[in-house]
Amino acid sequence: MLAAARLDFSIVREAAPALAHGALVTAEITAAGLAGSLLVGIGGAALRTSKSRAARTAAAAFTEFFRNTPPLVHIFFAYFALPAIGINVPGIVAATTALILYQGAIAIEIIRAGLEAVPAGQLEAADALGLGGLDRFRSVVVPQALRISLPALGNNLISLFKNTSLVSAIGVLDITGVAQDVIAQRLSSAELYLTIGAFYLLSVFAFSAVLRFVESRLARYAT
């Protein structure tokens, strides 16, 4: 029984090149997801705080729909349902786009709260300098809102990183997808799941450390 319970990590060593490539795919999806979700978040938050009722309603509907439905459903829809209406995209594109929309919807509410927390004095100072609405938003409001929202945005980034594991459900070979392929071939799962679990855990610790450093650096500019 003890012999049967022993773990054989030679499986992991043999699969190391494929796992490394899968980790790179995970990193690429995370980077694209971060950039895309920030763009969605800033644009959606601008609409959520605009003077146009139609814009606020549209942004609110988008936010409520995507953040209140599972990301896996969006991934399946983008990959399996869109081809039915003639939209065919590679699995990695479909999955990344779905994650961008889901995490972007969450980012909208985070950044909206940050926009509303920018001190009124900063807006008055921008007006006194003669900045137009767009310049004020881009140069004064957004940088401060992002600094205020950074802790919550950091949590959203970590959530995005962990949710990349869902892309394996449609055959994308991220690190989880590679591990599942190896498990199917070798019929041994514990070693692979322990390995990718350690990968996600250490990566989240690294993300958290970087975010804490950035927060401490930006804290000196707090008003």
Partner chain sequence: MNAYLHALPALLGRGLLATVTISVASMLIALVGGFGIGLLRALRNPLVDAAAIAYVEILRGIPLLVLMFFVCFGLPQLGIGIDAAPAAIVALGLWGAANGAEIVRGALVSIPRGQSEAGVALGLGRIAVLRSIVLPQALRRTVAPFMSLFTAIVESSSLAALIGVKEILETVRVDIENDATLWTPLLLTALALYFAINFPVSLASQRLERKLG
Given for the second form:
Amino acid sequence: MLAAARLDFSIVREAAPALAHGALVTAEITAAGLAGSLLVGIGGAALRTSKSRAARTAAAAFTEFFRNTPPLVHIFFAYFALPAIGINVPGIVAATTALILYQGAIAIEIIRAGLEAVPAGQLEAADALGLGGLDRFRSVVVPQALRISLPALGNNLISLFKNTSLVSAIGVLDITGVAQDVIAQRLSSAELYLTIGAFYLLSVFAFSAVLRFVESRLARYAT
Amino acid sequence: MTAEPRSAMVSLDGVRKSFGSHEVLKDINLSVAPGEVCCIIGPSGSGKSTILRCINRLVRIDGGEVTVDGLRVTDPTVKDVDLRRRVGMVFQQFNLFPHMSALRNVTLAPRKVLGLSAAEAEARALSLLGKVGLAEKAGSYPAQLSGGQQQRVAIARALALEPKVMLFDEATSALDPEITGEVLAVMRELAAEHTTMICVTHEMGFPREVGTHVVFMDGGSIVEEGPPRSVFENPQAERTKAFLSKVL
Amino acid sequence: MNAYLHALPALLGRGLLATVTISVASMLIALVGGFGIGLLRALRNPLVDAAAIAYVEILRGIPLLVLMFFVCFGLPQLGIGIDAAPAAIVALGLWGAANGAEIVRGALVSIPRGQSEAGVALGLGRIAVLRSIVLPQALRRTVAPFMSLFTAIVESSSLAALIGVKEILETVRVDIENDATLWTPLLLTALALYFAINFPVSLASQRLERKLG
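What would the structure be for the form predicted together with the partner chain, rather than the form predicted on its own?
Full complex below, order starting with the chain above.
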């Protein structure tokens, strides 16, 4: 094929070490993003379902703002606008924090829906046994809510993983950033895009397979 | 409060409850002595299940008074937990915690509410599971148990706090007819041990054979009550007769 | 302050217009493509199914940014030249269509089997069952998810800035010129614009889901 003849994958071979390092950065940001977004998600969901109206409103405002605005703009804001008020952090920290807040806001909605999906009979049974609010939340509600939320949370993780590519926009050397770097030097791009595309695709397939496996194992805890 | 004879384990005096504009309980007066098996029968929507929930504060009454083992439900100094330790409840939908084994379902409250150690709670749980005939299913999860088995675990769970009175809210209604027997057998045994029981039921055999007091409710009021023989064989009110002719 | 007001018209005018244009165009592709693929899959042809699944999995498995770069910079290398704005629309449209296909599939699958069984029992052929019984019911269930997809497309249109399209974000970048103090007000304005577009749609979508769900 004429088009294929113009592909020269030796560029990819030469860039392999840099790309591998970039993949590591992608993995780090994803891991930090996962931990951070889950914390934001659980904390935010707790606030969203709190008795205090102020807490509920604040959490709702946070969630709606972050969910409805682009993560790329959050990253730009964290990196370019925050210095104006004296917050100067390395690009990778700014970008990761922005992603944590964005995916965290989505996680808040997922976990809140999961909490509300726990059948009312479960709450009644816990109350009838005399379990206090915190015990009821921790022992009865949260485990079931997490199992119910798992598929959606898994999707959120995959979305986070793909969104890490956005950090390249402010010069962070994740795998997309490395690819862009190499392309800037060599001017040949299709091979690299295909290669990092394959990296993301295979990783997502692996995530999905693990997710499906975990879901099937958890099925025995559902009546 | 005047010195009342403490003979009643549970008493409801002038209890009223509305949900929105719908009056579900209209001036309910009922007294259940220790060791009594009080069976509440009546058509759907008559308020039967609401009465049970008023006893352990799952529902807050709008007026009147409910007294359980000397504790007044409307008294704000009486904590939810004090009340609920004395009242065990078994639900129509079982409501077992699906992410916990049968054993853990039963040990949860003794540990968190009574403060029992893990070993003490486990010993008590195994004993109760044995009592309901499910000792060997202690490690099973609700999804692995049949409906009848789940309900029996639920009974063991409710008994674990050693309550003074047991409430049964249509305990066999969600079970296939062939399976109700195993649950009714457990309930019969509890009655024979002089457990104070208040049972809302559609199943007429139990009230007739085991009940010591039958209450017929309709439209939020108690229409007729008395010993099983009187209510079933010699109903006085028209509505009672109509209901019984339909279900018997 | 003066510099901010000076930069505002471009942001609210050209930038906003470009964002909306790209988003609407991509959304149309997503609707047509999504329904096309979704309905094709309902025909249960194994070959078509495999192709559809491959398309959806690939487009949802790679970052939109990489896809956009590939369409804009990679394709010319393979002989297919394309400008930045069309490249953004193509990439967003293809991505949107993949998500759209999943929305349609989800809606079709959510119609209880008993509905099509009843149709078949009445003597209707498979296509007639789809057209008269399943599709009308499934259609209602696609509205809210497609509204959510639109908000996702609007957000993702910001990626076009990275291939030089002068939509909202890129207009901000260009207008900054050398004045770094403009970042905060301009980005906040940009965030407000995206929010103003997406929040009403998101609210409406949530309300719809509560009514139908």
